[in-house]
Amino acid sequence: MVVSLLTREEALAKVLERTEVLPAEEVPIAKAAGRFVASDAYAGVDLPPFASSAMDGFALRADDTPGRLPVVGRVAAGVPARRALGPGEAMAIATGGVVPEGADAVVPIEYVVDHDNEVEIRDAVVRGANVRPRGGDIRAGDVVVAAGTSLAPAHVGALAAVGLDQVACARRPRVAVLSTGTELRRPGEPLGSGEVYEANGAMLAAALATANADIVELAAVSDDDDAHRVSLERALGADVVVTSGGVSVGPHDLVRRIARELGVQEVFWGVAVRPGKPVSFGVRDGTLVFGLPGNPVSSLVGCELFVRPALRALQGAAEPGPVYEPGRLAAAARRNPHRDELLRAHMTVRDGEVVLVPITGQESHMIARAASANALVLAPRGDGELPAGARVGYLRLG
């Protein structure tokens, strides 16, 4: 059976082409870290609110500098002065406190030789020195934050600081993963000949919800057409289906076939990539379906490749990625003429520049060998190597 393999782009495409962002909910900003704005967020208020001090200090007039001024007043963080500022008078003044009316500048108090209730400014000040403006940082009705981005804890503090206790978020994705395999064990159980525990299910679900999914991980089911059957119609109620295993063309992979009687409707199955050339992908009433291959490693690049990104897009991410970070090989590596690959690599830094170090056990049934990696080398189809320095992309794993 001849199959004509989609290119790595041509098939996220297709995945991305078919993702809908889910509905929005309000999350308090408390919890809303590593969450997806689902439209744009605006200041309720300047920011600062008002002209504050960026020093422990004195406020003063600049035209009165140099000079030698009484102290007629202090202002603390958080208490405005009782009155204005007049001509040849200074207040101390604290950081972040209100910068006096008539005031508009701030000396730092390392710079002011104080004379009990006097201070003395033998140097002239500039006019706005060491005052923060009212709005400065932002206008109240700018937008803080962007839809699609996610909410790093930079982009929390800044929504709090405008006053903001909830934010509108794409829904979580909820993720269902199920593991086929008549081979299939717990771990923890005893092994029986020819068996093997079930490490992709842990795997994907772990892989997945540093996405943002919730996970609901399915015990492994026996190649039997009844408890396929069962099991993916049960799947099918989540936004997201994970398979692994069963999607090749043996008397035994039959998550494909159970999957297309259940109504899902298949867009491409194989992929120009190694490993994970056996990848799925297909959509019933909404719900995105991948069936990735039994092989620890193709199922986790799989769905670095192609899940994850899905999920990103269902929370409405401005940029679903995969995102490819530039750094350098440390060692040569062959290309696959007919396939992209994705090497196995430990990044490390040397010298400023990251450098990728392929490890050694690259096939794709080597999950021990796959957990010292923490990058996905992308090594493009094509003739020859990649020599050692060559610039490649990679992915971050972990």
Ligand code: AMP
Contents of the next structure:
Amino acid sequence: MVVSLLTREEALAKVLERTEVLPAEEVPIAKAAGRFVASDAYAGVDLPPFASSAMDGFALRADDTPGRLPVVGRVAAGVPARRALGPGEAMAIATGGVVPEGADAVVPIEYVVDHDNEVEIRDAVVRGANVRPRGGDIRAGDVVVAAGTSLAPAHVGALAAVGLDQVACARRPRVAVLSTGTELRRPGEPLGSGEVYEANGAMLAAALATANADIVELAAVSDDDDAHRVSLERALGADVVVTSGGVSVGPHDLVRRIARELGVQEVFWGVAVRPGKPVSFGVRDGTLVFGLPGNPVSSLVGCELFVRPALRALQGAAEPGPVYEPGRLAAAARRNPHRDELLRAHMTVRDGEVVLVPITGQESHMIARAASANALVLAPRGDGELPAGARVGYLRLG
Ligand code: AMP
Ligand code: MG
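Okay, that's the form predicted alone, but what's the structure of the form predicted together with the named molecule?
Every chain and every other molecule in the complex is listed next, the one we just looked at coming first.
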């Protein structure tokens, strides 16, 4: 049977075309790390909210230096001075303290001679020295975090610093994960003749949890029409369905047929990648349906190439990815003339450069070998080989 394969790029474009951003919800900032901001978040205050001291020292007027000035007050963080600073005066001030009205510079404590009620400044001080101007970081009303940003710890810190206790984020996509195969046995149970442990469900759930998936894990189904029908129908209540196994051409590969019977419109089947060629993709109403091949490494690769970017796009990511980072191949690798190959590799940094060492054991059933990899190297389809030292793109795993 001849099947025309889409390229990896075409297939991804078809997935992203059919992905609509999920509605937003307010998320407390303490729970927002890793989530995608749905609309621009604005600063509620100037930051700093007042002119503040960058150092422990003395607030004064630059024009009064050098000189010997009486210390007329003490300013602690959170405790402003009761009055303005007059000409020829100094006030002791702590880091973060409000620079008093009338002062225009702070001299660090290390640079003065402290005579209890008087302070001696031997060098001239520049106006503005060690004063953090009000709004110098951001102004009230400015965008502090833009829509589509994935919230890193610094974003969370910035949101808090401008007074926001919650932020609008796309809601987490509900993702149903369904493994298929009569031979599958739950880990922890004894293995019967011809059986293998069910690995994909837990693996895919783990991978997609890092893309904010709210996982609906279903019990694995045997290769039986009715079992497929019941579980797939349940799964189709989610935003995204990810099945594994049963998408090849064998008589026991039922996923695509049953999905079609349940109203899923198939968008494609077959992508020019290795591993993962028989991956299928369809939609029913708003639900995205990915059929990943059963071999665990194929499932993982399909998940990284298509499902993760879809989840990110569903959350309005500015960059759904996948983002291939640059590195160098440590050893030569053969290329496949027709299919992009995703090699499992170990990524290290040598002399400041990312070096990717393909692991031994590149077959698609070898999940235990793949577990020693932390990168997927893209060996683009083409003739010949990629020589050792070739520049390549890679995806981080885990
Ligand atoms: P399939 O894509 O259904 O033809 O399965 C291909 C291979 O992957 C077969 O050797 C299956 O036993 C194996 N396989 C399928 N699903 C899983 C799974 N969930 N966990 C581990 N191996 C699987
Ligand atoms: Mg199967």
